[in-house]
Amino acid sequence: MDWSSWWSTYSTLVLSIGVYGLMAISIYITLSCGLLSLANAAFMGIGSYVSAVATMQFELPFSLALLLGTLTPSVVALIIGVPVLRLSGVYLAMATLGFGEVVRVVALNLDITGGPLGLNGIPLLTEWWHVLLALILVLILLNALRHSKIGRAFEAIREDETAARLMGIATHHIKLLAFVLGAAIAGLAGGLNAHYTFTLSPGNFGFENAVDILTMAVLGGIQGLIGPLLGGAIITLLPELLRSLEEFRMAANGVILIAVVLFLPQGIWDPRRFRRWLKKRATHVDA
């Protein structure tokens, strides 16, 4: 199979890993934050409807489109934030849930989302490179964000809210800063999505899709950005690996996770797991 032929195949499932990846980096800065937010997936889908919508009916450029697709759920996140994020632990995570069914019904409803039928013919304008750079980008920025002031506030909130606020760190604001940096690469990623698969519905982005984002980051592990980019292209690609087992391959793949949640809770990416073995093996080399 030469190059052109197997990029015809594959393209999809290649430009799907890149951008689900950007989807579990997006919920990764949330749970980095200590916040279970199930809003992620609801994101992804207004930045692939207002990127979409953008192209189509205003004939935008791509790169405007996309702009447009990463700060509209960025401002939503930010207004909904504000109060949304007194909340925490499983009811930060059913209100964000809540929030998830109010965008699918909202889409269901209007005419310019194109209703139940969703959109259609939605212009193929995503190349791999976009995908590649706006994965290079947002890498470079958090890794930057890791080891700043507010890398460390993040931290902080994430291992005690109540000591990290009695420290003097503004911990509302530094939850909300998360929130609204999850929501915009769920956009960003939202809009290179539309632009590849050609088509939107509301049902993409429902609690089924919510959950399977979720579980890229958990199973990725959330010690580093490395984690939750495993955790994508494990999830992605798990189906097509396991295409040959046929009505039998949901059931593997539900298997395989549990087997890695059972015994790598801390996620497959754990680097002090994998000190603690290179410290073992250097042991037993020197005696």
Given for the second form:
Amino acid sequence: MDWSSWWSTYSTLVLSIGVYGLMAISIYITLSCGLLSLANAAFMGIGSYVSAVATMQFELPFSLALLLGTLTPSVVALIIGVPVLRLSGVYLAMATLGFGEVVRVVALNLDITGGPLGLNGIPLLTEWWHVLLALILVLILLNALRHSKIGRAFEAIREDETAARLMGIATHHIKLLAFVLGAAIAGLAGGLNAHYTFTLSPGNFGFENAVDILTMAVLGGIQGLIGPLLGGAIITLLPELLRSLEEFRMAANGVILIAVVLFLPQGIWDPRRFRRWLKKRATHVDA
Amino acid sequence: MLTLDRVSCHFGGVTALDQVNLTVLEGQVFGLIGPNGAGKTTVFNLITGLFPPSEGQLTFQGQSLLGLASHHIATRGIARTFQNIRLFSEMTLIDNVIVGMHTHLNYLIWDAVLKTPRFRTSEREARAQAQQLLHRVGLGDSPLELAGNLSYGNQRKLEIARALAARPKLLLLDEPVAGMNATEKNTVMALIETLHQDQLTVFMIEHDMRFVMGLCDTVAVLNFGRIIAQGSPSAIQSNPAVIEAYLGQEDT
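With the form predicted on its own in hand, show me what the form predicted in complex with its partner chain looks like.
Okay, now the whole complex, with that chain kicking things off.
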């Protein structure tokens, strides 16, 4: 099989790996700050619709459409974040899931989003390097934040919010920052996604998608940026790799996930476990 | 420097603090003692704004602390440690201390993203200062160890280093030597003496009488939410009300 036919078969899959890598990173940001927020699928949906409407109806250039697709969910996150982030744990999860339902129902009933039929014939503008560039920029940004006072504040809040606040950290501002940043990245991923899938429908951004995104981050591991990327790739590829199992493939998918969570509770990418393995091996060699 | 004026605190029907008056003067090492459940930690929680008093006034350097959020109180110059240690246990020792410096790192997000000179200098200085603080409390040898792996005594020392990193004017120590052996107690005692020499005001809650009597210039005794005595360590030791409420039950 030559390159161009391989690409025409698998380009959607390759781009999806990148886009869902971004989605897993977007939820990793809030998780790293101790927030169990399940709104990212909805933010992705907002980003998808806004950017698709921008290119289809207003004929804006793709770059501007992506920018709008990134900014709109960020503004929404800023508005709902103030009341919602007073909650924590499962209550925050419930509230953000509820927000996701609201977004889905709104998309289902508006004319501009095409109602239940969704949007069709979205121009195919996303090139492979757009996704790659978005990933690289997001990784550079987050890596810089991780090694600054912001990243340390995220970690401190996750470990002990009260202690963090008493160290002078404005915890509610930092949590809001994490929430908005996650929404921006999810919106960007949505904008890129809309312009290679050709169609959008409200069902794409519901409960199932929200849980899938969480699964990616948890499966990959949230000790760093590599884990979510890996998790995004695995969850995207698994159904394709298990295609030969036909109707059993979703069941096999589930079994694999349970096995990973049981035996690798910190996720697949866990630098601490790797270090332990190395140590063990070193001591074996010494003995 | 710090004044509690007729401060009361009720939780439902329980009165944790009843009309408490306390004054901590600048440069003092002030001790608060009392039996378990007397309400000592509640005093610290009120000062640091974790919850508001039911009535009364709290002032720090002439300004009221009422209605201020905890992180604002911290930036005013009050840092604390915790009775039930609250370190960031999955973070390294040095990162724990640098979190304490959070409000003194005044670069913006963009400085971090673009790695500007301002970001590099302040991060480098923070790291150097944190290392010095670790040395000061005797933990300078393994700055990259995880805080959760430290012994109990060393965790308490790390909490002191983290609190000092905020460059406080008033340091609140909640049972700084609980669970420590005699040697560790002596090093913490020497540390607090050097802090006192550096003019830092220290307000501590402690059960260890030798420790309190050796360090503090003023001691207040809290029993069932009320201050029953206040004065110099020697006066407190011979106060009959205190002996009855507290010291009499101990083998001193």
